[in-house]
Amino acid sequence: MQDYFYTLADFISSKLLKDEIYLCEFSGEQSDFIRFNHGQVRQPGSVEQYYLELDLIRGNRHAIGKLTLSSQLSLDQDRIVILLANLRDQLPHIPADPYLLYATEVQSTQSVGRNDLPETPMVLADIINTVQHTDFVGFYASGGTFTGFANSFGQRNWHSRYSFNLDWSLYYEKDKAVKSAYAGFNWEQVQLQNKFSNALTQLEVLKYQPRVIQPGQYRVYLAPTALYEILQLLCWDGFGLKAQRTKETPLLRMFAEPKKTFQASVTLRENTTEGLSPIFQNQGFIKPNQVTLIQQGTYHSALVSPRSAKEYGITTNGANDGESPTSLDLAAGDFPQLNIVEALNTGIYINNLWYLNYSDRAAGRMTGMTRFATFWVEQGEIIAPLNVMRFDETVYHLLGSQLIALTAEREFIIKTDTYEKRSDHSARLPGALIAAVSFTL
């Protein structure tokens, strides 16, 4: 699809009057998808789709556009010359955009994935030989994502990945299931079975009677995935340079003084190398390996788009509009995962915690509940599940005065959203040992 995409982009070039800009994005992915329930197949499919969003430029005026692609080249030809006509049309009725900014220096790029991933059946047959005699329900998505982008300066760059997503629970009854997932882009059958072993040990202790304990603070290990929902949140404007300087960010206490801070055992980046997502954006800026976000548990650097770089004379770091990390890699910790219980002695082991927002923004506060396999410790031992509970805690406490420990072993973590195609945002955490978390009821 690159050199089609290519091709397109020329055909765009040729079609432009001489006073008009163009910048183009090109989205696109080859899916497979499989559905699970009780341990069966449900429902299998496959998607191959492609879009071209379109923005035609004159002076500070822009206007955009997006069609889905047949992958005829004189269908999808005559589809772009209405398409420019319609934006064409637009342009004169459209107020100038003050905070309009896009690359002029051409930096062509070109990072094509490999390929390894095994044909669907084998993994299937895989899936279904681990699973047999379960309630396991979920999705296996696997296939190939590509990103192209272009510009009527002559900028080209493509992107193409292949991956991998089994997102999944073992259910015991009513609401007591083990959530899990395995990631990545080389699929092992031994990391399958390891993870649905660990998931079939906490399915057991699932089946014990529910300890209820009483609101107020307690010992806690959050696993990477109930890690992850925590730091999904923070991404919400964490990150940001505009949520900085218009006061939104949740961090807004590391910037006022004294300064709050995380433990220095905490460096968290926004690592673009090994994620999934590309390296260019939608303007055409080019992103740095890696933006270093939190650096030894101070805050380091702001993701900073095009527009927030016009807007505050700053540099852009191509950063997204959202200016949100989509390649989340905090770095790991030297406590052995083996020896996690142990150290926990008493308290609450977390797998999956959902429903967070923030119970006041500006004290980096948040709330949440536990969700799926969440577990009582006593003395270094797994006991009984515990029932749903709501905690309320800053990420002052969380990640700073009362963090004790990151894990040596670090997840990598896929979002499994699927809305309009699957999502290219990854995360590679490690498991968080905490001294006191609060929990409100």
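Positions refer to the first chain, counted from 1. Just so it is clear, the structure is predicted and the values come from calculations on it, not from any experiment. The term rigid core refers to the most C-alpha atoms you can superpose between the two forms while keeping them within 1.5 Å. Compared with the form predicted in complex with its partner chain:
Superposition on the rigid core between these two forms places the CA atom of D76 2 Å or more away from its counterpart. Relative to the superposed rigid core, E188 undergoes a CA displacement of at least 2 Å between these two forms.
Relative to the superposed core, E29 undergoes a Cα shift of 2 Å or more between these two forms.
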Given for the second form:
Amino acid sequence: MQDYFYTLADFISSKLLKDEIYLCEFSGEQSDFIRFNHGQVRQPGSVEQYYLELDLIRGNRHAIGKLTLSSQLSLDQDRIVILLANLRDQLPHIPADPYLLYATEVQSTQSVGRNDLPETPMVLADIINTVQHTDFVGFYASGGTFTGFANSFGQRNWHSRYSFNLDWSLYYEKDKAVKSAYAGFNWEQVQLQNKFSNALTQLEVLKYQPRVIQPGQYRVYLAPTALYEILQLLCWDGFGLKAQRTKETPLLRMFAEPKKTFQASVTLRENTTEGLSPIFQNQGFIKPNQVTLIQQGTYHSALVSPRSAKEYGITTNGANDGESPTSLDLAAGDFPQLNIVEALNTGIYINNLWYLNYSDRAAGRMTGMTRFATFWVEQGEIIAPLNVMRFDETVYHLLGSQLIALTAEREFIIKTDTYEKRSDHSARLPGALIAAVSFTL
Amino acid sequence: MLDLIKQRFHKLVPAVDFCSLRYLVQHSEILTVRQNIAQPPIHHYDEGVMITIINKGGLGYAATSDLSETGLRQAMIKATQWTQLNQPNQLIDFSKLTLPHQRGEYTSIVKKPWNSLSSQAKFDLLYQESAQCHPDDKIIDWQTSLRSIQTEQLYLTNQGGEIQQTHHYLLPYIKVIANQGVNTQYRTLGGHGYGRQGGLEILDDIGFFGKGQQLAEEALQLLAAPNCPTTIMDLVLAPDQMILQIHESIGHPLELDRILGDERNYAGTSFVTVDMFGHYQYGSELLNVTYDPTLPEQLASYGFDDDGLPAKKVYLIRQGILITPLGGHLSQARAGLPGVANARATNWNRPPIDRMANLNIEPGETRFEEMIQSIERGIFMQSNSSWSIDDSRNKFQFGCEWGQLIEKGELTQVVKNPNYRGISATFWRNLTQVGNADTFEVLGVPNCGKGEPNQGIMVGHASPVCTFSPVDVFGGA
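Given the form predicted on its own above, what does the protein look like in the form predicted in complex with its partner chain?
Following is the full complex, with the preceding chain placed first.
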């Protein structure tokens, strides 16, 4: 697809008028999708899709068009000609954009992934053989994903990956289940078997009589997957410059006097180098290896898109338009994971949280539910599964005054979202031991 | 293009038990003015095909944007291979399923087409409204926008089914942000709830013009308001909050594929079970909920769902009793229950699954003034700002942009950060008043997420103002 995209980019260049500039982003995937329910195949299929987004610029006026590519060169060229004509017709009637900013220094890059993926029939056989006679429910997605950038200055960027992501749950009954995932680039049946075996062990505890607790404050351990839910909610306007300047950020109180802070053990970065996302963005800027968002508990720097950079007079750090992290990295703590249940003593061990939202956004207060394998722990021993509970707590308690420790071990989590396309977001996170979290319902 | 697709399909259709083609072409445009500055317009042209094949009991799909004979043939081959691959391991024996082969058409009613105004003229409308959004420097950000979507869909089957549906949507939006210190308050045009089918006439129908100034004034009022009290009181919900209440605690729990377990790994399960239909007391006797694809302006009105099933109005809950699930043809066969035509896909590259469509609460008889006058101590909440519910769709917590106390039968103090929480299984039984047709508004949710692969789809909700009592309400930190 790289050659095909570059051919289209050259074609666009050849069709530009003298005073025109273009920016162009390519995104595509060749995916196999299999849904499972009750340990069997529920809905299998394939999706092949390619999109091209073109920003046509003349002076400070510009318009953006996105179209589906058919993979047939002459047809796609015809579509591009029509799109260019439509955008060109619009330009005289569009006001100048004072915040238009794009890269003019050519920085071409390529990161071409190796395709070591197994044939889907083999994977399907492995999964079915492993999970048979269980209430396994989940989703397998695999195949190539492709992102490209080109502009009229001659910059060309390419990023491709061939990956799989098996996101699954193993149910005992009703809402009692263990959640797990197996993602990567090389499929190894033994890895799936190990993960499945661990899930079966946890499932045994879910068979105990569930514990019901009253609303109140409880000591909590958040596994990395649960902590990721909290950080994902914070990523919704928490780290972008525009949200900071328009006071929409849920971290507003980190900018007011006296400044709120997290514990000094909290250092959060956008770590592009160790993530899965492309290092380029759709105005052609290259992302730095890392951007430190929170440094030892204090707000450090924002993600700055080119548009915000122009609006607020700050240098861009190559953030995407949404100014949201794609490769989160929370520094490891020093507490051994092995000792967590003992250290939790009496409280709630939460593997997964679910459906988080703000109950007071400006105050950084959020609510959400426990989900899947959440356990009641007494005197350092897992006693019983916990029926689902709602928490409602500020992030300044969760990561600040009530945070006891972060674990020394971290987990690499690959986001499983497939809205419109397969996500390339990821996170590397420790778990968090918290002294008191408010549960309300 | 439609004729070409038809010709190619009928030429290529393989010798299988069932084969369908769903072709979708979509044009959309987004125009936005932020702080009186036009943002670059965004146009989107999307086109592709989904092939679904059932053969010898197996099912498979393949989606492609290559509409040539070669592309369609490849998709048919892939879909057929899937049917063979999963035959021994499939959850459902599709050989027992008889899918419809309907013929028909559906077209949105449009009085003032999107293209009847130039881009400049549409920007001028947005400028005009934007200019009204900044009466005070405490308003620190604001934007107005219009999103137009036009889709044309062709559904063909190997036994002569042929359905053509054309939809026109308009999604207007206004957002105003007020700030003072660590206090930030928002007002929006009913969240994103004012999307409808139709053309630019929708702007007049929903009172778009003048809303910017009203929302800015309300945001400033919220900035000066105290927090919502923490207490138990009567709760009156405006339609632009009712849509979320309906969506999360009636719509999702009644989706039959969730009840059958398909969504347990992602969107969740349901506290509703198959054996509840026909007798379960879901709400008070005032609760009447319909699946209604017949309101022409509502977001999810259509003639047929994406499995080709004809759509007609069905009561899901009548006088509080649960009657019918939200399940399409396949789910109905799996569960042995009646259902509705709600197998829907968000685009050509996603397969149909059970979705909400238009899920409405039928109006009652109480005037809004009567509702308020009857309440000694309560709160009126408007415009959803936060939503969260457990994966069985039971324990929920919702937040609104606007709260106003009701004291001795009158609307009094405005309060900020109003939230409330409850449990679906009991909440609807506390429905004590249902507003009359004058309080009924046709709204919707543009981004309902569900499915693996994930799909975000537009659904319609219409509701009168409703009262619940007693309810646990509270304010901000």
